[in-house]
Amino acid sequence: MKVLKFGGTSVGSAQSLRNVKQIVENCNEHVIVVVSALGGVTNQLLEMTRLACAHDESYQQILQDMRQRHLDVIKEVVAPQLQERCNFIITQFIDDTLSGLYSCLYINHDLPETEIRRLSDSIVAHGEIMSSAIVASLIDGAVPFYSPEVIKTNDIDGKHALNPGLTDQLIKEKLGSIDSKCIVMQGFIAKDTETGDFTNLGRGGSDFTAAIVAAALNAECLEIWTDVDGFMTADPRTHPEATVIPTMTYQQAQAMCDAGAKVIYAPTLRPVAELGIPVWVKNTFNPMAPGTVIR
């Protein structure tokens, strides 16, 4: 069994998701697939519950141009029969958003900033669960699963910090239990342990979900599908010479991320290294090239 993760440029466009879904069709083996937000909905989200908790009502136009593109998508990427199922769903959760943001647009200035927190990550959550939807609906025989049932947060100083030892026993008993050749699932959104309140894992926080589900399934390997082709010796927008490196060390990639380079999300190495499950890092637009593993 291996976990695939799909970044935001990844399921950004017809084009990308088309790749995606022939990525993981080309798959012999059970694979798990953790999706992000549809690139730059995450940002839209977060954007419009600011102008929304600033009674600003221009995010009403940043949540209509966001609907008709998931719709866009849908229309040129799901099989016909299934369009009007995941154009409902679109549309629920985009109903859900307007909800939300209703509630920011007409709340009191003197709000603790917690409500305020819970009511944001309740929005940003939408995005995950929108891609996930078209993802699932995309890749044939593909089951959809809905991450907050088994990745648990708790409260800590006012910061969401995962609760591993609750997520390892639900990933194990829910997910280890699902018998299909490809399940698809949300990264980054999770549920607070006591409240049930949406929280997630903080931005770039799906490599850490794919992380987390590879480890607690012991997976043969992790990849982390991305829009480079793996971890460079230097950042190719400003060194055109760069290459590809092929293989490092978990403590060599962590040292880079730890240092800036943006390939992964930090905490994504911890859970893998520890079992010494491989982590490839791949090219959505490029997926024949042979990427970075790190072991």
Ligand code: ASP
Contents of the next structure:
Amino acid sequence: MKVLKFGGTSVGSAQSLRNVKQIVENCNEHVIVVVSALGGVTNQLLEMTRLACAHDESYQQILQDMRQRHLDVIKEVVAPQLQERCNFIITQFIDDTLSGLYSCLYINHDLPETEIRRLSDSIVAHGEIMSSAIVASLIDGAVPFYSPEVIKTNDIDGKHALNPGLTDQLIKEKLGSIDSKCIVMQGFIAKDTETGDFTNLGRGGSDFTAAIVAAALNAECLEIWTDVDGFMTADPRTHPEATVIPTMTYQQAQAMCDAGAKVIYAPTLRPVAELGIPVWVKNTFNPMAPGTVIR
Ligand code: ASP
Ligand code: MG
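Can you now output the form predicted together with this ligand? The one shown was the form predicted alone.
To see the whole picture, the full complex is given below, headed by that same chain.
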């Protein structure tokens, strides 16, 4: 079994989603697909929450544009017989976002920080829920799975910290028992162990979700599908001579992440490194390129 994670740009347009479909359907083994929100959507959801909490109605236009973008993508890539159901899911989540934000527009006092954070965590979760609905409808025979059922956090000093023991146990129990060639689930999002409120693993956290799942189920490998050919010797924007690094150790890759390389989210490597699960960094827009393998 392999775990494949697709980032925001990989699921961000009809063209890139066609590549995702092909990459997943070309796999011979069982796969678990972990997805980010459509590129830019997480930022928009956070911005909308900020605007609504400031009693600024302009978030409504952003939300309508977001709805249209998702519906347009569905029209282009999802099989006609599945479109209605997929549109329904998107509309439901957009309406849910709308009512969540609408309520704070007319509260005539400022919400306390903790309330704003709770609202923001629940609104931002909609990005991955919508993208995963699209990807699950796109891939033949895919079974959708709801990540917050297994990815659990605890509040530690006001921050969401992964509850590693419970998460590992739940993934083994609930995800490990599904016998399907392809499962599609959301990256990034989680629920608090005690309150059941939506939480998340931090910006860029979908990589971490994928690593946690790969480790719990002892996957053959973890593939991070992104929009670059792999780890590079230097930033290609400032160093055009930069080349892709074909192989790295976990330590080398971790050092680059800690130094600010944006290719993968820094907490991602630890769970897979502990088990020696190889991590491939591959380009959705250039799938034939060999990528970087970290082992
Ligand atoms: N959608 C989330 C973000 O933009 C998580 C992720 O993409 O990994 O931070
Ligand atoms: Mg990322």
